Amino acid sequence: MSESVISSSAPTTSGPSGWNLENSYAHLPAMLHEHLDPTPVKEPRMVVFNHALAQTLGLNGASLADQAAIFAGNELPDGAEPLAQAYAGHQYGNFTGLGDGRAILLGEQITPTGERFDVQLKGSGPTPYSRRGDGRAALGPMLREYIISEAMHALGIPTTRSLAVVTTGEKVFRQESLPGAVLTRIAASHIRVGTFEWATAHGDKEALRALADYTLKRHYPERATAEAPYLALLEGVMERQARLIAQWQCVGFIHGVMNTDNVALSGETIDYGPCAFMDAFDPATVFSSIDRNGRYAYGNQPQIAQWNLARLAEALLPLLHADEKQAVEIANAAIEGFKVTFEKHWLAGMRAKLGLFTEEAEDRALIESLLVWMREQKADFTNTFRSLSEAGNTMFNDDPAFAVWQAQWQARLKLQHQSADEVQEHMRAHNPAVIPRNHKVEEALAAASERGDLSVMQRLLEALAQPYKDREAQAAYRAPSGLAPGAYQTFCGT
């Protein structure tokens, strides 16, 4: 394996570290978490660290980039208090319990700014809830969550990141021999809907309720003082996860697995298994080696994030009131609204990749022709709406079923007073012109894997840091990967 690492410019500093870590999720019921040290490994390398993401943290790069053994486990930075989170989770619609098979809270960084984020490190070992794995993580996945979450990051939607990711100098065996890693996820929290399942699921009320001011405080504290402050929560949480799924719609990402322990209650994209961004527009589409069902295929991710919110309801009801029934009901007329919420944010995201300003009632008519004649066309989805972005140009201009759709889509733009500059200006600021391509991640992941090569990932990286600008040398990353539909899987990496 190389020793090189990936990293964006490192700023001067000097000084210590810069940790200021304290641990509040410590201080929830015992039956929460469980208090253990990551295991050590036998040669933690620094192969990938983010600079930018370590500034932003109030962390001192230039001396943490260095310090490979803190990412890795063997050392703990100053204030850390490790644990391994317990929860529960709905997977592919059957309840289980689960919690940290493999991963570590250190603690949370406190920024100079006052905010408060969780430092996890993930293949950090085995911990009470490793359900006989082997607590560890193979290279190639942690690479690619990397890879995914800051894409997901410059593209403007709420996700989990990624600080380092370290070789261990030990092997892990999956369906073959890998080389190890350990990857340190950031993220505003680890509270999951299965979070709240595993509490109710215990019977332990006041350990729901410290959990749900806990949550609050730290993710809602508008809506704690609400009249009713539990139910002030569940729908502080959907209209979060309504406005996520409408994102991820909006750029043709692909979860992958949509289980209620990867539905963080802070609003952001955790858990970068099995995804993908979907070439080749079709709502059936599916990349997860295990979803042969296609439960979390592309057009299902809004219902069953409300199918989630349903689970995270069910889990709250002994908050909601004392009267079983009057729970219930409550419950579900804050469910019902899902749909509607995530139809305000899902029409106001297409509105924007089609340059509209307004409102008009024919908008989502119009959204959806578009549409069904791209999955008939089987055209690409990003380059299309780019495409339609360069002053309406596109390749498919000789097709007579798209000169009608244009035409429908000039009309409407005429019933707003924007120029057309405006609205192109618009268009280009929310549809993107590189995405990460399925073909390039694999790519990468390889070359890194395989080869000890990280200038695949590093060029990846530079071409995915600006995705709504047009420049050069992103050229080769916006060409689609010309796999027939069904040809390209994902794995979950455990």
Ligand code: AMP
Given for the second form:
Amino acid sequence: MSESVISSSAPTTSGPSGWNLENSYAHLPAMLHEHLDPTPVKEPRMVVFNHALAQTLGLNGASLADQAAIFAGNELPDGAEPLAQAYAGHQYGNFTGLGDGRAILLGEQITPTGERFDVQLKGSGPTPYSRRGDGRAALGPMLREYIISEAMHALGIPTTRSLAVVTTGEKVFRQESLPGAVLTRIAASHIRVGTFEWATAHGDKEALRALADYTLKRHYPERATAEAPYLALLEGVMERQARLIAQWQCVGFIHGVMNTDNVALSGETIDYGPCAFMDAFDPATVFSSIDRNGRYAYGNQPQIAQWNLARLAEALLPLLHADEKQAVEIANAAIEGFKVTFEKHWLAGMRAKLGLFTEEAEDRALIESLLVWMREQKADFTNTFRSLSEAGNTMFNDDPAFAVWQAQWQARLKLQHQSADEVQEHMRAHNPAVIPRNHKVEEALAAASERGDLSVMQRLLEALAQPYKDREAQAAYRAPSGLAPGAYQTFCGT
Ligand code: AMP
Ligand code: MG
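Moving from the form predicted alone, what structure would you give for the form predicted in complex with the named molecule?
Starting with the chain above, the whole complex follows.
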């Protein structure tokens, strides 16, 4: 393995704002990034600042919440070495060169506990990778990313997070003129499947190796010393992706744009574009307005994840074996294992949702027959599982098909020794009462974007912060939109 660029020296002491930035990514081979500063904006103004996240990062929220200029890119925090990252990607199956077209990595914040997180500005102006884009972002989509990523975090699902959103005092032009904004995104890293594809597509084996070594050291240190470290890397990424997608499936989350440039090697959910949570259960559900063939529909997510991992395996071929034929065999064997790994995580997640502590051979059939019933009934995904978790629930008592299933479930519960209370408590911890319902998210964004009223979003964020608790204040966030399935559309090119 080549010398790693992640310094293992003791963290430097931080200033009054708490910035403690390192720039390990900046020292990777030059073909992986372009050094440039964010483009200043006219009038930075703080819209939302995440004090809880600031604290875990070791940042002084009380002082930084007033420093919109930093989160707009007008001023740089101490220690920043800004850069745009290069990457490629398979978008809807087609390979393209991409890169950060509207984002700048400021550096990596080292937290008081020694963890390393990327601090990235999104919407920070044009870069060499902008192609025809303006490098900017509109307020609505940046607030949307803030809301959904924080909701995912509260649900216990690995995700990038949102530290701040500022408005720029400038307009951006999409179909219409919209207020411009910059989001500060915090991520374990922004290394994507597409980053590896970029290095391999350029035939730069040294950059590929440096990137792989860096990723191993940063995200999979326990695998860096394996006999075959690059195969171990691939297997580690597969394991985390399998677990992540299983978690998405268990809460009805639809990413919407699972291109390889939107798959993070860290195993975090990244790039909240046309994503949304499903209301009525239907595996064919798609929200993205441009996903006409349903490539990224709910029910396709596991297969697409495997397809994306096959692209990672392809990019890693030069490192897997000197002989290409043997490298392909190694890669194929690894990728085939995805299905089994995914099933393991999915079954574990679904068992928890049904209060099953033990494993029985019939569990899969029991889960699947509930899902068939839910699909036929167009049952609300979140509320169905949550109501099963509630004592004395009578939601579906008049449905004979449900009664048959419920009798099977009750019989299954008797095969384990846990009490009814324990079962319900377990189920409530795995079946959220509150998810970011599409109409509630839209309501919050409209109030913020059109009227400058942030109170609607603040109340929504509070409800989403404790999704497994069912407090009185959250009742208003539990009802489905009432929209016909398929009526809600989300948009790319945000
Ligand atoms: P996304 O669909 O957000 O994953 O972005 C796909 C690619 O398009 C990435 O390389 C982005 O940096 C780039 N991109 C998206 N929006 C813009 C924009 N407004 N200006 C420049 N590049 C953009
Ligand atoms: Mg992207």
